[in-house]
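Single chain ahead, written as structure tokens, the form predicted on its own.
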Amino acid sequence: MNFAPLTLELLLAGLILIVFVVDLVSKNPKVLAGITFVGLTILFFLNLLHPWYGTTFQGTFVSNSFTGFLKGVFLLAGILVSLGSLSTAEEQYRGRVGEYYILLLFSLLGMLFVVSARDLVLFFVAFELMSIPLYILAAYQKDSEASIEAGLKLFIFGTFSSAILVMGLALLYGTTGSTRFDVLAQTLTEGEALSVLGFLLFLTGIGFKVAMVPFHMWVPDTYAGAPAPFVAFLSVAPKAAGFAILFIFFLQVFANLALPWKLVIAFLSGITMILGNLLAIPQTHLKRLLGYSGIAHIGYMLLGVAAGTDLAIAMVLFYFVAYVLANIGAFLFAETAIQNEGTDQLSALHGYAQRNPLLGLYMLIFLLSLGGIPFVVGFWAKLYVFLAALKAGYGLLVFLAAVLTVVALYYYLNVARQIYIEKPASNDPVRVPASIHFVLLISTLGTVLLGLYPKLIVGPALEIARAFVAGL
């Protein structure tokens, strides 16, 4: 048995064990956060500089450049959130900090497995390993009714979507008699009604996970009630895993199933962009606004899925790098506001740039990136996805996306107006915990650097996407 392709997963499992043992000895939040942060950083650079590619378990576990890129995105999100959670953990998770980081790491481990799985059973077990810790973390502020409600809603919708997903997988197995992706790709046929139903149930289950319309209902309340550092993680890493699943299934498992799935995804992309942007406009709380904004971004990325070309795949990969940096930064800004003002209402942000100029600058850059303003990384991410979709023949949908991008500028710049133009209610400086400040700095530098030199990611992403499509 070749265990080399599993090296990253085994090392992460080892890190979980280390955090568990240290938690038995020391309940110091700084120690636990530091071990998690340093461990994930080491794994990130090991994955970047010395990836372990290959197949094992008779081809049911695959590690290649495509999975390696995605695992890097997951680890990057984990690095930023593990450190960004420290101040919240110190103040609100006393005695439970170790469990917080262990749950976060278990969810990351599930993500690493889910993108490498090439068997239905392994895929679903990894999918649940990714998902179940998220339900607990959403309700981790036990003294907050909003957090408990957020966890309950995420749990209900999550388990419901998992039930739908496993039913779809069961129908695919029942049609073909195999759980292996390569066998499914060869044996799924157009004429089988069960195959079509399995496809629809699969799409519904994953639709809930990535929050595409009409499966987005859990997002606003969960984002508003759950702890902001956790929401920063929830808003990016599981979504990236969900999109990886869509690419793998649509381009491999359903490759010979003659269904107009691209048109279905294009339609879902359109309504997701429309609803996400329009519902973000009237929001008065920053986390809810970012929740609806995230739904809109899912719609933009679905354009790349609908296109289904190697260029589109590469640009969606690039989009997620941009999204991780800006979205995690924005949610940690929201956490800073909550710690200082007790709320994330937009009116509480009045004059924040005067009370802490550097913090205001960080948030302005994140807003510009999310809005797609030149020349930060979000601009290139949207532009490249739109170009890929245009080349694939979705000109009308790209026009709609461009119009909605302009609409999105209204609510992003409204947040900037609250921070920069409105008169501050207080002259007291805004306190930013050192851990959050460091993450905001790293996210800002990444957003600006990749905005100036997008080819740092775009070039490798194109090679990875071409190798992925060629391998299929």
Second form
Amino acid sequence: MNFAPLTLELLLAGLILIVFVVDLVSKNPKVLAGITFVGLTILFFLNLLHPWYGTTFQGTFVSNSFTGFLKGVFLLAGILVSLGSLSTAEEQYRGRVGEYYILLLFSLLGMLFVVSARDLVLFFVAFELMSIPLYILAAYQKDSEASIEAGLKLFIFGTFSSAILVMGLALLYGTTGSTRFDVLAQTLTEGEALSVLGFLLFLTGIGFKVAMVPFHMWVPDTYAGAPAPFVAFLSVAPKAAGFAILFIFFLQVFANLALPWKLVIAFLSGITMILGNLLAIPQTHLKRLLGYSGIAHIGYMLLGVAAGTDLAIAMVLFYFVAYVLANIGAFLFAETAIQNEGTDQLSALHGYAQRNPLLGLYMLIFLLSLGGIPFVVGFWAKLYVFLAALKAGYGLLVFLAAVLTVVALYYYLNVARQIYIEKPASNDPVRVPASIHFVLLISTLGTVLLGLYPKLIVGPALEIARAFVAGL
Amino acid sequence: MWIFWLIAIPLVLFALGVVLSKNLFRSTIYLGATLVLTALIYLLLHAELLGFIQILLYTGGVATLLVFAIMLTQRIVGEDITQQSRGLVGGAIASLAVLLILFFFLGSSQLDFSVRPYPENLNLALGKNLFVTYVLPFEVLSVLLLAAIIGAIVMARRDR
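Complement to the form predicted on its own: the form predicted together with its partner chain:
Below is the whole assembly, all chains and molecules, this chain first.
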């Protein structure tokens, strides 16, 4: 048996064990966060420099440049969030910091497996390994009713959607008699009614996970109630995994099932963009606003899925990177506000740029990136996805997306206005924990650097997407 | 065929009882009955292994645990926990819609639904599937269980 393609997963499992053992000896949050941060950073660079490509376990586990890129995105999110959670963990998770990081790493391990799985059973088990720790982490602020509510909502919606998903997968197995993706791709051909039902249930289940409209209703309350550093993770990493799953299933498993899935996705993309953007406008709390804006971003990325070309896949991959940096940054800014003011209400952010100019600048850059202003990475991400969709023939939808981007600028810049123009209520300096400051700095640098030189990611992403499409 | 109906009709009634009963304890008992009857349906389809696993795990394990959980919480909380069934109309419409969708797709399916024989040596086939074909998911599953246990302990434990 060839274990080489599993190296990254095995190393991450090893890291979990290390954190587990260290937690028995030292309960110091700094030590635990440090080990997680350093371990994930090492894994990130190992994955970058020496990816273990290959296929093992009778072709049910695949590691290639496509999965390698995604694993890089997950690890990046893990690195930023492991450090970004430290100050919250120190203040609120006393005595259970180790478990916090262990659960975070378990979820990451699930993500690594889920994009490499080419077998329904492995896929579903990995999917649950990714999801279940998230339910617990959402409710980790046990003394906050909002956090418990967030966890419960995520749990109920999550398990319910998992049940729908597994029903769909069972039907796919039932109609073909195989759980392997390559066999499924060949046998799911004619219009067998139960395969169609399986497809619909699959789409619904994943729809809940990536929060596309009309399966988005858990997002606002969960994002508003759960601890902000965790939401930073929840809003990017599992979403990226969900999109990878969509690509793998649509382009491989359902490739020969004659279904108008592109039209379905295009339609869902449209309503997701519209609803996310419009509902974000009246929000008065930063986390809730970012929740709705996150739904809007899902809509933009779905545009790339609907296009389904190698160009579109590459641009969605690039979008993940842009989105991870800006969104994690914005949520950690929200966490800083919560730590200082006790609330993430927009009116509490008045004059933040005067009280802490550097913090204000970071947030401004994240907002510009999320809004898609030129020369920060978010602009290129949106532009490239729109162009790819335009080339695939979705002119009308791209027009809609462009209009909605302008609408989105209104609420993003409204946040910037609160931070920059409104008079501060007090002149106390805003305290930013060093750990969060470091993460904000990295995210800002990444956002600006990739904004000036997007080729750094776009070039490899194009190659990866071409290889992925060619290798189907 | 009549055996199927003999099982299916009480199964649906008990399932309704789970949802509609105000008494949580009774709901659990109905749930146990529902699970046993489902197991009987598996047996009817010649899926002996699945049927007995269903009884072993769900009736013997899950339903029993639920009974214990209810008894213990009632003692701690000191009052009977009642179950409320709100949104009955919406729920009924949704269930009916799901039923109709299932009927539609099942009705237009061209699959061969005849019961296929089990492999002769069931144990061998099971072991091979579990420890050769699906050994990786099997191992990942144990990691998943560990994650779930850690999560449950963190949630249930009092902070020091």
